[in-house]
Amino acid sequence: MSPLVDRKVLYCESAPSGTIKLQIVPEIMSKEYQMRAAINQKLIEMGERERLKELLRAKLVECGWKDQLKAHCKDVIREKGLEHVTVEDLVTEVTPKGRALVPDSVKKELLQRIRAFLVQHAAL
């Protein structure tokens, strides 16, 4: 059993009847995925995550990672059919080579933004 999960009880208060234990369900407790579900929460509501999907987009189209994918979807496309390609896929297809053709400078420079706010924002 994974040390980090716990086994929590909660007691609902505003039951009638006093108390109330419940037992929730381990993985949604544990301490890790509460502290990344807020840290997530946080980059959501500072404008964060946006500000860094944008910066990967527009850094994306710079390099040419795009124009490439575009043209490895061309090939999905005329190998699959034009009429019957779904977003599956191209999803399947398109994914992994997509994760892997990103350039290092650009997957630095994120991983550097990302590292900074969590130093600046997540309290450690």
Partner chain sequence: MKMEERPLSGPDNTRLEALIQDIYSELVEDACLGLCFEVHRAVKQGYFFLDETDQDSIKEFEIVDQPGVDIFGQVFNQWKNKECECPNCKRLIAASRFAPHLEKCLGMGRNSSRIANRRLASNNNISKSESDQEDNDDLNDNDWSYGAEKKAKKRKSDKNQNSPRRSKSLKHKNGELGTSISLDPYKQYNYNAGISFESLGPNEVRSLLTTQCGVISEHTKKMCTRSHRCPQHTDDQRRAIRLRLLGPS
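Okay, that one was the form predicted together with its partner chain. Can I see the form predicted on its own too?
Chain alone follows, minus partners and molecules.
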């Protein structure tokens, strides 16, 4: 391994839940994280991130994802009992299924929109 790969960098990311994730990653990987951060910043600055979020919300409602996930949440609460389920437990239990239920067509459309945005604003 080259010395560049052996070096480690501390990477910090804010999760949607408000928590902060800290990771130690090889320096060479930090380039990918830097690129993701730059893209995310550009999406935010240009207002595209909010437009993508609105599109995603609409598509998920349209395909029935929201109703499926709501039903799954009710099932989990029924199984464990309302007194024994915290919001954190529910999120942990439901998140994997929620991600798996997002239709490939929705993922592809969002990815296509992000790529088009990047092509249009190539000077990151």
